[in-house]
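Next up: just one chain, as structure tokens, the form predicted alone.
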Amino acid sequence: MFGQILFAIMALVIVVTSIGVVAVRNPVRSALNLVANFFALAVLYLFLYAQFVAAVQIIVYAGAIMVLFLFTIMLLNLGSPSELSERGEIKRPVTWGLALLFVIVLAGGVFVRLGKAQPAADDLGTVQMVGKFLFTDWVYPFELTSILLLIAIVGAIVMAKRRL
């Protein structure tokens, strides 16, 4: 019973902070909503007995990636949120319409698959299982991701330097 209540609270926190990420006009507050979202998501990973994934979620996403986001926001010095607002009146209703359509399609997909769900293995999120899948079945996507990240790093360095 306690687990279900905590799960519902974390799910509510995830929904509220997700809306806060896109609805808040201040970029720093939006990033802080994303940090709260990452922590709540890590708690849900713990409910799934995926301790390694929860630890990676906190260390990599809530730690490193969000520090990088906040550093970039501070570096860009975006100014006040009123300066960032656009004058287009048609963009906002179209965006809300597309978001509503996305939620409807996503909810439909979830409800269709809800009865067909199979319970996951007990050791699915452990370090041993992640390592096994990462270095056997998913080795090529893993290596492609590392090459993609290397290209992104080189591109960021080239873009940051004014003269080569």
The other form holds:
Amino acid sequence: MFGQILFAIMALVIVVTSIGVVAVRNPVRSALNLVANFFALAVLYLFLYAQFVAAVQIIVYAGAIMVLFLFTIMLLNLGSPSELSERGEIKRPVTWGLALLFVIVLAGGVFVRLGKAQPAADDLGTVQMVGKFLFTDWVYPFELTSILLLIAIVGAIVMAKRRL
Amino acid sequence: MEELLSNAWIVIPLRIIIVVGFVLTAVPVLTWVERRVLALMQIRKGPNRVGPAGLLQPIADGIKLFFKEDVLPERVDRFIYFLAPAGFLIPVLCAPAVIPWGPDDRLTPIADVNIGILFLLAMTSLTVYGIVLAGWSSNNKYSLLGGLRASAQTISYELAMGLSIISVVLLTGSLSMRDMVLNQQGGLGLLNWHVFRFFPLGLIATSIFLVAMLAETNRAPFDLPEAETELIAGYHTEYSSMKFAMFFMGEYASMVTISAVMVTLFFGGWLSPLPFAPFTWIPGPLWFLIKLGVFIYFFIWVRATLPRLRYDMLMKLGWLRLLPAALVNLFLVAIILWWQK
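Compare with the form predicted alone: the form predicted together with the partner chain:
Now the full complex is given, and it begins with the chain already shown.
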């Protein structure tokens, strides 16, 4: 019962803040909505016994990536929100159309798969299980991903240094 | 008593009161200790008028802060301006939830979760929001610079800190803070603590954590976010009254928390340094508090001793010295553990 109430609250927070991210005009507040969203999502991971995923969600996304996002937004100092909006463009109807399409596809997917879905194993998100999978079955993809990230870092440095 | 302690509805609020209550009571005492010790080191008197030896000074300060006028600067982002002090204080008070204060697991930690140290890292990485948002919402360039500095500093030193913690995780084989303390229990007492493991590798990890914890709490010599000679008071320039007091409390509370982490990870938590008679008479929680006091004294001692670093020196130290040292250290610890197997 307690769990269901907490789930309902978190689900509500996720929906409201998700809308907030795109609807709020002030870029800093939009970023803060995303932070709140990540928090509520971390709580949902805890419901699934995925403690490791929940902790990483907060450390990596809320603690590091969003701080850098805020950092960038503040440094750019995007001016007053009204200057950013564009009028009479074709972008807006296209965006709404694509968003609608996405919702339809997502809802369709959920309805088609709903009956066949199986609950994940209880310990799938724990530190032990994530570590075991990462370093046995998925060790090559894992290492390849790290090389990919390294290439991205080197590329970023090369591009930044060109102008120094 | 036993029955009361097994009831979750009683024991969990009790634990929260013990931990948060202790941290919040420690804050005013610490302000007095810091001013007295600094005065002692600089050969002056420090606060000595209010009460015996100035002991009532924190209460006087508290009353003053509470009744001060709350100034709201023009054109601030009100909502975020009000939110920021709480956004700083709340994660700081959440962090000690996973630290065990004694051998009895019924009173502390609040929750002995199996991601203990990750929870702690998550909470300490969140404190930066309060600072960076305070700086941004104040509508003041010095505040903004202070906030930006704080976020860059915290992210940079978190890496070195995390890597030094991982070597402890490797030694323990668990992320639970309780397991980390129990792993340091053994026949040799003091020599079994993580700080003396695989000498000098444990000591290097401890030193890296020590430097990183000064930087994470924005304390001297890493107090760049509030460097008064360049930034007036940094991110809390525009804050007054209780909102300023919340930042102040947060800073001291995070000092207590991070010292507690240091004691738990490297200095045996509640364990007595030598496992025989006169030392084992002192109960575990008291040992924990003694060690905690040593590190808080260290914070004050460093503040009185070292001048503030320049900003580029701070970044260089974090990225080019501490991070590679922590990586190599972690690698060596892993090799020794693998070889012992």
